[in-house]
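So this first bit is one chain, no partners, the form predicted on its own, shown in structure tokens.
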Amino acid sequence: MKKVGIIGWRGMVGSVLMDRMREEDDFQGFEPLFFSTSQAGQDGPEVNGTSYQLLDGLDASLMLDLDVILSCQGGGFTSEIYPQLRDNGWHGYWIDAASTLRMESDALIVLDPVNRNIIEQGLSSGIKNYIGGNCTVSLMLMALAGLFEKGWVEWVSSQTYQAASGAGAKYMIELIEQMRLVGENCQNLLDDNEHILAIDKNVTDTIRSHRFLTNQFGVPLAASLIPWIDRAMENGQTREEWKGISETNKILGREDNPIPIDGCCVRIGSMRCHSQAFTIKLNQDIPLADIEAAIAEQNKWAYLVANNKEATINELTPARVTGTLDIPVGRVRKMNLGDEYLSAFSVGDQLLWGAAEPVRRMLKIVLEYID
């Protein structure tokens, strides 16, 4: 029976992964082994009635007999352990949610509803590293894959509205703490039906106060936003924005003939789900009905939302999509810029299709291939 090592299963992405694997009854046909970098020797998760003792995630020698390693532990772990494994002759399959190896020549970025053919070619050619993509890139491709598949896309500008959970659990907690402080400080004004300008001033004074909690984000997110994610690149983009063009084209196998992708990535006060507003330059004037059909038919998770107020406010929100695999695509219309310009808006849970789900599905693909 094949051996699969799983590490990072207690973190945010790993917890979502474990939930999905249990929901889909994935723990069949292989022997799982669970690793921890801080709790080796302690009791690990219970799976199908069996409790697993945690192995030392920092001891690469314990992993040399594994057929597959699935990591949600983060980039630091990958940078430390992965080279040790390969240097010591490990030839197994490495599946990773972290970004460390994404752009390496011997790795593929996995999103099988979009690039299953490329994944299968990689397996046949001996590729052993399969890496989950950037959350906004994966969600964009799940939403618009039908247009890319048809060869209709000349370029895309994506304006993203990214949830606190994209930064990690500590950031989510800080956002909640910020919201709580805002609410507590203006509660008396709300109870006394004070004028809205007094309430507004109270909120502004609160988030500008030196006592406001900003250890993680550095600035207020509650009652505000942050138009910068990740580090700066030399061309003026942030690294999050740079991933749009680099990862999209690697997923699509178009590194030699890339489709231009750009935009502005913004952190907003949503807990989960990344939203994106797209401006898409098509390479020809395509009827709107054909565009809608291409989007809706490419995969079973993306679906069209009618471009009216009721459907939009009920379907195209993090409140509706959080915790689901749904990829609603709405506000689809031709733009005043010309008939070859398309506007669209989409929402997706970045902890699912943007993180855990692609690597979960890749594990199943690998196990089927090596069976």
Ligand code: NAP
Second form
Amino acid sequence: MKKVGIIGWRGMVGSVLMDRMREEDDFQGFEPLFFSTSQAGQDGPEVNGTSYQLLDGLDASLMLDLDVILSCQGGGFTSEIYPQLRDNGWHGYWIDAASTLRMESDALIVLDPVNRNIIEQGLSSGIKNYIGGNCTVSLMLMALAGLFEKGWVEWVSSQTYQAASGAGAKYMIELIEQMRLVGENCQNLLDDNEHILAIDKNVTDTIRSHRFLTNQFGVPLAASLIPWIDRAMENGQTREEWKGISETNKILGREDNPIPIDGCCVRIGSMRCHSQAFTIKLNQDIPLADIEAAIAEQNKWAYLVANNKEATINELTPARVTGTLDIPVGRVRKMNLGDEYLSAFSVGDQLLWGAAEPVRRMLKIVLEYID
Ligand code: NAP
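Starting from the form predicted on its own shown above, please give the structure in the form predicted together with the ligand.
And the full complex, kicking off with our chain again.
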């Protein structure tokens, strides 16, 4: 029976992965082994009635007989352990949620509803490294892949509204703490039905107070936003913005002939759904009905939301989408800029399609391939 090592299973992405694997009854037909970099020897997860003891995730020699390793542990782990394994002659399949190996020439970025053909070619040509994409990029492609497939896209500009979860669990907790402080501080004013300007001043004073909790984000996110994600690139983009063009074109197999993609990535106070407003320059005047059909037909998770208030506020929000695999695409319309300019808006759970789901599905694809 094939052996699959799973590491990072107790982190945020890993927990979502484990939930999905249990939900889909994925733990069949292979022997799972669970690793931890900090809890070796302790009890690991229980799967189908079997309790697993944790193996040492920092001991690469324990992994040399594995057929597949699936890591949601993080980039530090990948940088340390992956080279040791390959240097010691390990030829297994490496599936990873971390970005470390994404742009390497011997790795593919996986999002099988969009690039299954590239994954299949990779498997048959002997590629062994399959890496989940950046959350924002994967969610954009789940929404818009139909337009890319038709060859209609000249360029895309994407303005993002990204959830706290993209930064990690500690950041999600800090956002809630910030919200609590804001609410608690103005509670009496709300109860006494004070004038709105007094309430507003109270909120402003709270978030500007030097005592306001900002250890993770560095600045307030509650009652505010942060138009910067990840580190600076030399051209003025953030790395999150740079991933838009680099990863999208790698996923689509277009690195030699890239489609320009750029935008501004912004952190907002939603929990785990990223939203994006797209301006899409089409290379011809495509009728709106054809555009809508292409989006809705590309995969079974993307669907159209009618461009009216009722449908939009009920369907096209993080509150509606969180915890689901749904990819609603709405506000689809031609713009005043011209008939070749399209506007659209999409929402997706960044821990599901943005992180855990592509690697969960890749594990199944690899296991079927090597069976
Ligand atoms: P995380 O929650 O920090 O978990 C990573 C690992 O930290 C765990 O598997 C665990 O490994 C260790 N850990 C230490 N203390 C822990 C605690 N109290 N609770 C749970 N785990 C603890 O990281 P993550 O957000 O899941 O991200 C994992 C990887 O996925 C990263 O490379 C990240 O860049 C990538 N990714 C993240 C997202 C996202 O939205 N967060 C999206 C796409 C990709 P040990 O058992 O070995 O100690």
